[in-house]
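What follows is one chain in structure tokens, specifically the form predicted alone.
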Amino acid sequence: MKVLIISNDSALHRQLAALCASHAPPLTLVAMRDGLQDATERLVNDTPQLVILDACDVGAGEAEMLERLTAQYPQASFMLLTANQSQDMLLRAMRAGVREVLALPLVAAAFDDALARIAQINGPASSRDGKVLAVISCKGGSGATFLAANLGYALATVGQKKVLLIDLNQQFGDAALYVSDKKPVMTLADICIQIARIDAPFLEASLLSVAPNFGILAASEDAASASHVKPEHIDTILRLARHSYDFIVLDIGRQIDAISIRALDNADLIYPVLQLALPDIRDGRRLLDIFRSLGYRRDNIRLIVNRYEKGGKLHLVDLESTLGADVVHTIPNDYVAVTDSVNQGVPLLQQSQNSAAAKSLVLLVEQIVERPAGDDGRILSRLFGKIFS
């Protein structure tokens, strides 16, 4: 781990010099800055995992240049050392996204721990390369925000995966309300407004937890907060999160703006949903023609047919005739389970299990989630064993 010390104590200089060249593995000092103005003047051209910053020197004026620093270093990980740990002192310090603030004189034992919850907070995070899966309706109505939602929970729960559902309806975002009865305490507006100081546990706490490995960054609540979603924000959230999740699921909606192109200019696979007539039919032409047009690869496009019932006048045969794209998956008309669990803000796993619905889920889960070679189909099995025993 790269390291940048800010103090002018060259005493605290040379101790933490050596508790950085006695740690194991041995972490790499960068550079040395004399206090805040110099390090914000001078960056580092090494770019610092861990920024150790001397604050018995900063000034209450100075909160400021704090947080331009953490926004010049977004990735890094900040630690504060204080002789005064006061309120004020700390909260002007988590609000610039320092997650240690360590008592001077410092401790060895307890730098130790500190480094320790750093490397558990990034190490895992790292070793991750989350896919990126991106619903959206081809018409209105069409369950793709229910399926979106269902998707992201069927992900965490039967394929054992972490996941971040991304809410990106910017005008009727209603995601969350399909599986929690929860209000979010922060939205990607806010986070948005927040953007220089993200990082992956300033994500994890503004989701709304739905499942222990399931979380959503809810949409906007109004236009206002919206306008401050920018195309450039979205990239730098899912450069992030696919350090951290094993798949972000992106709910789409049904508008193409800048904002829902640059969410699927980054995703792996785009999963339109669409019913069996043809409006659908009609208007998923119409999408798929938008896709080609902006170059998006054929096979990265699965189309998932919601609502089906066998035996209509129209047939999935017809259907991929019109589009030029093959479905890949249907989800039964299922209206009971469905509208029970959509009432109650229930994930349809979890409130009804044996339904028809939740069987098709569970497969689309076995389509997405790659098997281990020679695994010869036993993680559907496993799966099916998992929810429905």
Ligand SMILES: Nc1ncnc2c1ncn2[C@@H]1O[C@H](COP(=O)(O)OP(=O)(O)OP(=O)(O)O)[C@@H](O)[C@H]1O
Given for the second form:
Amino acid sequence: MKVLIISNDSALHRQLAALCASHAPPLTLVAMRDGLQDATERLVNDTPQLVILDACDVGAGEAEMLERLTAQYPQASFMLLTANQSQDMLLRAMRAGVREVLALPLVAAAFDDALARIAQINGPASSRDGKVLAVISCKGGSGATFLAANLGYALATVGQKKVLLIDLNQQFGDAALYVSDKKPVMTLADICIQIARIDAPFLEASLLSVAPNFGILAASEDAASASHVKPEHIDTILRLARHSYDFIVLDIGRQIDAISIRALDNADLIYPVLQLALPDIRDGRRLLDIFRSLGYRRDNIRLIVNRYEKGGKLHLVDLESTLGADVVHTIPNDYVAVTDSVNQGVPLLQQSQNSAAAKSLVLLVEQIVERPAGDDGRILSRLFGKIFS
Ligand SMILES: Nc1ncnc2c1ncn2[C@@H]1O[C@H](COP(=O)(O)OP(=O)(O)OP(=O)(O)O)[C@@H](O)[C@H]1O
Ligand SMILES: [Mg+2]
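After the form predicted alone, can we look at the form predicted in complex with the ligand?
Below: every chain and molecule of the assembly, starting with the one above.
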């Protein structure tokens, strides 16, 4: 693995160089930089796979520079070394895609453990066995796209998983706009037109990159191009994606047709999204009847109530008994934070990390991400516990 070290502490340089050299297999030091500014201005030609950043001298104002650096090396894993960094800085680092935060003075065993985790995440494509999570709205405007896009981002950043979001809306697909201001270069239809040449690098190169380990395959631009997407293409793309990503989140949209049914057939879990209102419940009932007639297992269907407000006339238990499915999660109604995020095309966890809806997304990630045996820690506390415990 090729390593870039960013630090102006010569003793730490020496320690890291020694640790890299003694690691099995040895890590190759390709460059050293004095600080974040130096690193963002002088890019390394021999692209590093691991960037180790000594954050002791990184000020709160330099968080944006860190975001620029992670964007400059989108394929690299980032390791942050810190003596006593503010929680705000750590959260920004995590959102920028930093995978590991280690305390200084650096302990060799902790460094080795972090490298093992990075190696596992970057492991050979065939070692993954990705899960397909289908998000579908019971009624227009329930919040399925908001949830799919932000859940994808949250799984990638807080959950530290490699995530692909596929926007399957055949008209008016807009998932990329919810979390990015960049325009997608390729769409699902473009890939389907060239389905014979699809492989993992081609798929990865077709994505709109939102975070180092989160990419979006954007929706077809219009109904005419969407006609190139065939059900068997969905099988091919998902079969391939399972080998390269930990989670493939699908924004199914609202329509039930050959494409969405093939996507749902492939899903490990289906998340129908609805609000606690009679029209949503009626449409939810119809949708769940369709799922039953398609033979989908009840325990793979996980209702999510969005824009939930406690104390209303309708209760979750009434909804569960009417629909015959369990509500696994509620997302609070959080108009200001969600509207700001959606309008600016910035993921909610980045835009308003302390909002009620953002906290609820983190809880959903904790529910979805399987923890290693014996690990009963919460994701955020696990990441920050190293520093704050
Ligand atoms: N938890 C929430 N709190 C407040 N507003 C929300 C919340 N979730 C979604 N919204 C708002 O609801 C609007 C509709 O959400 P979204 O576009 O995700 O729905 P959808 O189910 O994908 O709709 P469509 O059927 O049109 O695809 C968004 O513009 C967003 O601002
Ligand atoms: Mg939508």
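Values in this document were obtained by computation on a predicted structure and should not be read as measured data. Numbering follows the first chain given and starts at 1. Whichever C-alpha set is largest while still superposing within 1.5 Å between the two forms counts as the rigid core.
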Does Gln160 show a Cα shift reaching 2 Å between these two forms after rigid-core superposition? no
